[in-house]
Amino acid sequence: MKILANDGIANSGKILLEAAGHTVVTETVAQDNLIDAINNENYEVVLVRSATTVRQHVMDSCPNLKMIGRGGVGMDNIDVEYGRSKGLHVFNTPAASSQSVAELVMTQLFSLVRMTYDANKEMPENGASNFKVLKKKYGKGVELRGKTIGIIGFGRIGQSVAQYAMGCGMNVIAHDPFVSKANIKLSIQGKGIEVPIETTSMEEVLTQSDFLSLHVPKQADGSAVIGTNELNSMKDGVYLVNAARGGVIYEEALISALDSGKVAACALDVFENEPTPNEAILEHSKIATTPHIGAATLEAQDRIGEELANFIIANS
């Protein structure tokens, strides 16, 4: 088959596909030209990440299309059910990036509590002239050990975050309407143990957490999971991390909560208006930002590429 990997694919996945006799093209086609490219080049498979969307009109306009693959977890840029109703294979790679996203969350947590995200900007400019002032400014960090992290969305990524958090000595509570219990597998010096966690109510997680990490998909109706009411119910001085999807946190309410001190600090890897985030978010002194890099590790990209390739090979 002829495959368009429009948002790229790891070389390991490309090698697997080509060894199986498939043709893989990785040159990016502009969204407005996607339909013409699929039809003119007779692509039977389109692989995307988060940049390219594949909606109903694309599927209806491309009769030779057989498969649509999403390298990653969230599939809100694809009309999944419609595609499947037309007999298309629509698939993703839900397990491939869990560890990488979880490690970014932990990176963000450490950065927030020690304010390194801000110190790394201040030191090059003012470190030589205001060293003592900055030392005092950033000398009010807190530790993660012994604190409670609430995880909203307890699928693969949420459970991976729980593994790392437990390793840091944090208490873990979680909410997920579709998961009642999970056994978190820990490995310590080659010895494995399992720790069962029963999920609890959203209210319990919001009111009892010192830190909150979100791992839920974009809501079908576009609503935020964390808005003004949810923020008001949290502990004073809570820390938030969103490495899930933009819009899961209502950004205007978040800014207000940061300005009032209700939220101590927040880390965002995703934004409401990607790829043009709100400048007020990017410039806020209490928000640590990264450009949607949760799955952007060499290991995760290899796993994603290989998982995509194996699915295509098995179903072609």
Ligand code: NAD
Given for the second form:
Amino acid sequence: MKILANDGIANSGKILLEAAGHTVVTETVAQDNLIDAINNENYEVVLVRSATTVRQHVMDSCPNLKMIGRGGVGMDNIDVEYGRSKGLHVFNTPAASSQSVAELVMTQLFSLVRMTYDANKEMPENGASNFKVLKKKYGKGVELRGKTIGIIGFGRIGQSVAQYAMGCGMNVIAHDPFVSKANIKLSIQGKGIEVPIETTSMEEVLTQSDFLSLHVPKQADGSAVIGTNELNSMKDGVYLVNAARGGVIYEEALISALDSGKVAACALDVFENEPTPNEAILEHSKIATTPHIGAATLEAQDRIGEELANFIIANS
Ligand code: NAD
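Any chance you could show the form predicted in complex with the named molecule after that form predicted alone?
Every chain and every other molecule in the complex is listed next, the one we just looked at coming first.
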């Protein structure tokens, strides 16, 4: 089959596909030219990450299209149910990136509590002239150990964050309307232990957490999971991380909560207005930002590429 990997594919996946006799093209076609490219080049499979969207009109206009694959988890850029109703294979790689996203969350937690995301920006400019002032400004860190992290959305990534957080000595609580209990498996120096976590109410998680990390999908109605009311019920000085989807935290309310001191600091990997996040978010001194790189590790991309390839090979 002829495959267009429009947002790229790891070499590991490309090699598997080519060894099975498929042709893989990794040139990026602009969104507006996607239909023409699929039809003119006879692509039967389109692979995307989060950049390319595949909506109904693309599926309707490309009669030879057989499969649409999403390298990653969230499939909000594809009309999944419509595609499946037309008999297309629409698939993703749900487990491949959980660990990488969880590691980014831990990176950001450590960065927030020691303000390194901000100090790293200020040191090159003012480190030599203002060392003592900066030492005072950034010398107000707190530790993660012994603190409570609340995880909202206790699926694959939420549970992976729980593993890392427990490894750091944090107390984990979680809320998920569809997961009542999960056994968190830890492997320490080759010794395995399992810690059962029973999820609790949203209210409990909001009011009891020192840190909150979101791991929910984009909500079907596009609504925010964390808005003004939820922010108001949190502890004063709470830290937040959103590596789930833009819009699950209402950004305007977040900025107010940061400005009032209700939220101490926040890390965002995802934004309401991707790929052009609000300037007020990007420039805010209490927000650590990354450009949607949760799954962007060599290991995750290799696993994603292999999972996509294996699905295509098994179904062609
Ligand atoms: P998952 O399906 O395993 O888990 C999501 C969980 O969220 C489910 O258990 C679901 O019941 C729960 N949930 C849904 N709505 C909720 C709500 N309102 N309150 C509480 N819980 C709710 O998915 P996952 O693999 O853990 O991924 C979670 C999300 O992370 C994805 O949907 C995707 O949007 C995002 N993600 C981001 C990156 C990144 O690069 N930053 C990478 C991968 C995934």
